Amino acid sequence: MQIGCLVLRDFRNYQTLSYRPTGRLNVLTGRNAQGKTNLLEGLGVLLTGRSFRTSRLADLPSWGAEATMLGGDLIHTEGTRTVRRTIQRLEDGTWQSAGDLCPWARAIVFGWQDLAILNGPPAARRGFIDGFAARLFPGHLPALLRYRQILARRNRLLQAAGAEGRLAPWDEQLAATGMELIDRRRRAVAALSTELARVYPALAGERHKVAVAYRTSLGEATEPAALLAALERRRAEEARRRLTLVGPHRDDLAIELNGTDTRTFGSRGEQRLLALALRMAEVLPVTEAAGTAPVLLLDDALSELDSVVGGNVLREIHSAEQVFLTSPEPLAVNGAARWIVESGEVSAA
């Protein structure tokens, strides 16, 4: 799959914007605060309905702008498909999103956030890992959506004087739903680590040993019944507490570089390096999923690499079907279409 062209009106700093990208590999160079990320963003909106960067649709439209509007064509094997979405100010005050779906489209990303998969809270990690199984599988993310609502009303039941009695029903569907969750976050962890094996000593240039696993107090179970006996054995717990204890939304992801806890290992390039090894090793998974490859929104993915690094993630996104990477420096790349982003302007270098 790649896009075509990408139009923007009142997007970010882009007050009107026809960029028409190469179906391979685009760098997109600039200073800062020109709009290179600002691009990347416009191109995941296009591609997926939302932003990589915020879940506030009030910061999409330029300063000042009542509504945005986003299309383009989208390339793939059976055809060109023409998107268009919209995103405005009603009335009341409040953001509405609005266009047109496209079911097989994917968009990987890669930016400075991703680092925080390594060394940030458990939260983090969860979110990686559910937004890969949502590559992964079109049922996870409702799932997602349905779980944290029970959760919701759950918490509110065990904050409740007395309301013990009436927590039966909630325990069954979360631990209906929790199970659900937890099956399709391993299957995609599994496919993540056997290409992490692959990608990341690719990329590092020496061979390592890196592993990922999902790590849940519920062990190897796969049945509901163990979500649902976990949940009894805290009952008196959480009722001190006040907070569910025990499900997916308290799970972990573990990752290892040569043995070693990845949040406490090496330096910040060697954790970029993994960072953007992890997004890396999405791509195949992804691309068999939906039967079609990724757009990769790389992100200043080369920043604190050294050269032979640096030429190392060249190569491995080579290979990679349609792909638009950002640097404040010009980079000369063969086989390369260069971009040059300034004041909310794209031109060929």
Contents of the next structure:
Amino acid sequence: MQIGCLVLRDFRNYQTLSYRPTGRLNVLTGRNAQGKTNLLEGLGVLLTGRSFRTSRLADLPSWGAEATMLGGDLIHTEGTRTVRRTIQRLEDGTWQSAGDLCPWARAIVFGWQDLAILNGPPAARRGFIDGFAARLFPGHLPALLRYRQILARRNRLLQAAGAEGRLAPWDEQLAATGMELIDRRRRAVAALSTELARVYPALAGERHKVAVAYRTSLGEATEPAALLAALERRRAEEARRRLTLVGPHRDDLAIELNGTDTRTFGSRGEQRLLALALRMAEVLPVTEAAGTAPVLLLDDALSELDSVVGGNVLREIHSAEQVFLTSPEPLAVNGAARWIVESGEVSAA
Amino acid sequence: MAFYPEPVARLIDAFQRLPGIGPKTAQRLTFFLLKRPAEEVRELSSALAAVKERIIYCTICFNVTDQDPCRICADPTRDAGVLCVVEEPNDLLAMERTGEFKGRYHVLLGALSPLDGIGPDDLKVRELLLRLEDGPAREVILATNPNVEGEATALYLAKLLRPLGVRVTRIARGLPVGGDLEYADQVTLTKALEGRREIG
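Switching from the form predicted on its own: structure of the form predicted together with its partner chain?
Entire complex below, previous chain first.
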């Protein structure tokens, strides 16, 4: 799929913008703080209804604006769909986001924050695999939100004195929804590792062995009963620490490069390349799941990479249906549409 | 709001405490009422008072009612052998609107909600058990909401009622009638598939 046009009103530093990308590869250059990442964010919100930078809707409208509007055309081989979204402040002070969601629209985003997948806490890796699983399986995000609700309520019960007898109905729901999440994460990891084994060596230009594995205290178990039994075993410890100690919210990914855990290994350039490779490895499985290729939003993806590796990256993304790539410096890329972003305006270079 | 006369400010303040009403709507409602005939406003205020003075909970099913037992519990044509358990009186009304259910109800007046500190003792659970001891039912239908609180409540009640030898069922979740499969979200579709039935 491709984005045919994007219209923004009062979005971040864009007062009004009407942007019509032309190429498959669109290179956005401009000095710092001119709105390159904001433009990627706007494209992302148009595609998915959510920002990849923040969960706070109030951050999205321009400073002092009560509402922001995004609109645009999404082009699929079977036809074009016009989508609109309005994010506005309601009377009671809360922010509301309402608009169209296109069932086949997907965005894959790479940014500096993705380094946390490799060197950050387990929560960063869970967030990564949940995001990928949500792009593959539409039921994953609702199940994740449901799981968080169940978990919050169960933890609250553990914090209250003498509530142990009341855990049963929450245990049962936690086990059912938790296993559903673990199952989808495992399938996502399987799809990812196959692609990563191809993508990373292609980007690095050398032979490397990369592996991703899902780590859970439940081992290979697939039935909710196993999670239920694990809760039972940890009951005393849970009562003491007043926290739910087993379940998908405690799991992690192990990412290894040539047999070494990447948390403790790798130069910054290597880590950036591996983070980018993880995102690129999402492309093929997501294309198969959605029935059309996702749009790639790559924020400053070439920095800290040497020119040979940078060239490999450009070659790899050339096969995508549509890519938006930001860069502080102009890039010489054959066949790319070049755009200049300056103080909230986008013009052809 | 200091520049409003005291009665106006007081009414605006009272409206604002209602769910879904913010300061602007509260102002609009207040000035709307100021412009209406005195008669109409008096009618509204007496309706407000009456709802608190005359409405009570049915001592059998805990529905809101102006007579005890309520009309449904007092109706001899309703089947006392089938009991539909709902969270709130609103849910009972929704079931009644279908006109399909000929049994009786039990309103819990809430759902298990650890975040609000609501446990089984805060719901009409003990009353449900006593009721089933008094006059055994053939079937209890758990019609709590399909969210995590409603689901926990249903699971809790199912476990509690099973030893009584009564048939316990849970309402199905699935596709809205008149809807299109293509537009159903995945979760609903999955639940609908889980709850499929033989046909013909």
